[in-house]
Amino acid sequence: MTLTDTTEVARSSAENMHYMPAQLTIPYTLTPGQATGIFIAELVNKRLLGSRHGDEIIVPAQDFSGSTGEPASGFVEVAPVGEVQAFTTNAKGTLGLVLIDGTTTPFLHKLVGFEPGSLEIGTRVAAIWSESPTGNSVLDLAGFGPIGEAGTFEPKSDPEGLAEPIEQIDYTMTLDFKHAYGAYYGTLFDGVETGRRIRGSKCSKCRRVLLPPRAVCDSCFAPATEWADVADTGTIQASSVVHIEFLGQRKQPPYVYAEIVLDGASTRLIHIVGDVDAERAKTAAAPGARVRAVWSDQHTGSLGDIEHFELIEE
């Protein structure tokens, strides 16, 4: 059967196999720097601070100008009002570029409190302050909304009584995305889920069976145009006992990771070798050891459907 034919079979039998919902969560500490650290610290006091760089006044305050590289020569307190220069709206709300009165660089922040269709370029806006400020977040400024009675004033140079800068902010970045399987991984994962069938692609020239399957042979670069089933038994080529914890682990250390060539395949598959302790694995899971897939009770359509590989005792 050709690759195209098999792909169509996979697509018709498992519509949910086109992609995998995934999420990246990255915790880290944000160091805002001296000027921005003071800007954030002053938001709880309902003050907007900019930095002066020659003829420029930038909000939020910066240590250096992004356009000229000139360092800040001092701070200025600016009016909490401005004008919308650009905006975009999605399901989560509206973001806008607001040019604060007296400044030279627009400030990107939320636009809140506007009726649908009432917002346009040039709309005057005023700061909306958080009702529950934390003292260490830019969201202590909740956004900019209809100006109401808010007034403006000329930037006040060298404001007194500035707060100490925020030196570090604990932060987590979360990215939700869809990982597209494509024709090759989609067919592999469909076979794993629906029939506990492991499939590789076969090179049209050297006839090597590539697992995981791919479009082009990594040895002779010829197209891999056919499918070939491989066994769920194989031979360890290399192994390592993992003792270190890291983000995204499926198992608590220690555990054994191995490069396995399944019977009928020409390339290595990386997976966990289970039911063997770290000390025994040094010899029992050495290169040349035979293993067999232990299938999970779950049918997720991924290599996680193989719970682990177990050693085949000779």
The other form holds:
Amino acid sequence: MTLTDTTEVARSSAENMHYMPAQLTIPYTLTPGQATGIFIAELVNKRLLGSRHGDEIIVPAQDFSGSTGEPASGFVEVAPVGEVQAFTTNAKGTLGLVLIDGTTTPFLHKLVGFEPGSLEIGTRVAAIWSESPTGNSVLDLAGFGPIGEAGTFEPKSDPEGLAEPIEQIDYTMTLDFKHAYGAYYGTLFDGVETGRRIRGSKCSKCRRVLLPPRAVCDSCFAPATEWADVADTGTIQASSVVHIEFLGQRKQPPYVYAEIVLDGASTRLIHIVGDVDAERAKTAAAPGARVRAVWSDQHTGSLGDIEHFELIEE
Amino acid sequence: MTQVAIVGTGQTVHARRRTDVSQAGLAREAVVEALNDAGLTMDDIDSIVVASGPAMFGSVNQPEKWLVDALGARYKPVVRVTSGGGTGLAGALAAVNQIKGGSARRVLVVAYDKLSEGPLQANISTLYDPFWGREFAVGIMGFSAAYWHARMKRLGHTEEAAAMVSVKNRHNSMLNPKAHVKREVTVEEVLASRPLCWPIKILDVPPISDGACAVILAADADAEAITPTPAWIHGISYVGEADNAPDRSMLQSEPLQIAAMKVYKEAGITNPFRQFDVAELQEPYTCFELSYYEGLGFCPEGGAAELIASGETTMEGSLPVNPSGGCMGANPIGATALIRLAEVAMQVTGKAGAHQVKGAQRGVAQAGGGWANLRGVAVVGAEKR
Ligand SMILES: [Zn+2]
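Can you swap the form predicted on its own for the form predicted in complex with its partner chain?
Once more the chain from above appears, this time first in line as the rest of the complex follows.
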């Protein structure tokens, strides 16, 4: 069978194997720096702090001026009121640029509590403080709303009794991806899912088999024009014994990380060698050792359909 | 032919966690030091190259936007370069090319990472193909340990030999004011230390660091006008290869061999072990330094264990490797390659202070990105060629 033929197979299977959903959830501990750290810490005190850089006053307070790169010469306390310079609305709410009285750079935040159609460029607004502040989020200032009775004052230089800067803000980034299989991975993983069949593509020039399959040989740059079946047995090319624990780990350590060249292929596959004692693995699962795939009960169409590899003891 | 030189360098005080500065503040600290070293201000800089690790490390995409403000560099040309542990060298190459191409005369390269902010190995695993290996990857550690294991058998890169790298580099760190890990170890302690991903043990592994480095580059008369001691770049190259090409043993790094060959030809190096006075090699784990000895031609293939055991790469030897302590003293990944380059520049201009190699005139910096498939080499000398 040539690649052109199987591309058709892949395309028909693309109906149900179009893409692989993947989610990355990554926890962070961010460092806001001195000025922004103090700005956030002061929100629970319902104080809005800016930084002074020559004639500029920037809110939220910044360590450095964007105009000159110079460090701030000090802090100012500003009135928590200002004027809307721009805004945009979608189904989730309204965001606006608010120029706080006495400052030179607008502050991007939520605009809340306005009747539809009542918000205009130039509308005066006042801070709305969170009813349940956390002490480490800009959302301790919930946003800006109608000004009501709120008054203003000139920026006050060098306010007394500033809070210690927040040093660390916990943050989690969750990213959803849809990775397209394409014709090559689609055909490979269709075969893996339904028939436990592993196939690579064969280079038209050097005749070596590339797994995962691809259109062009990385060594010859010649087209890989045929499919070739690859065994579910192979040889360890490189291996290490994993003891560390880390986020997203698939198996409880210790286990063996292995780069395996399957019989009939010329490229490597990354997997795990299971059911082997950590100390014995140093020699038994060393480079050169023979292994066999242990298929899982799951049929997901991925490398995870192989539970792990086991040593072929001779 | 235009000759580009390093005319100023700066580094932060590296640390496991810098809670006193933001990411942008960290980068700025190195830039201020480099500008002071060169006697320049931001007004003198024509173009900026920001070099940092994968965006995942610090959760900030396009961090160059933040940095421009903190550096006072608005309205200047700015690009970001990223290439894992080789990022700094790739950034320096971009700067050299800007100068040689005539688009800028004085270029600032600033490289940084604030690794305390995210889960490192998990983020490194996102370098892998999501279909092919990511779910079983152990950051760069599983891979590195696996190929060290393969080299043990074939090239004799024993656990003892690698332990000697740890002993040497940690010893050298003691005299580097910028290093934040200062603890001497013995070969026995390294061998007995806790396995993380055997054969890699915890004392084979550098720290996880927050840190930044900045370097200013200029050519010919511009360089000579800025400093009486430019560190001339005799050659610089950065080479990549296919990730999973057929029949690739990875016992040697082919990109490293190709990069070294190109740079040595440019720089007139025919016997690297004799012609270099100093080397700064990025060693994310001890086993890498052994592999680089062979890739850079300091010794024949399979000769690295003998070379480290000979003591010739210690401060007292004929080719001191990593007088700064290398990554063992500090390892902010995005900055680490530029630190290697800056350290060689400091060495050949006599500015390395307590860890100065006496009379060093010519040195080599080496670093790489991805897990094995991107490698950079630079030769730097006191003499203009
Ligand atoms: Zn081929």
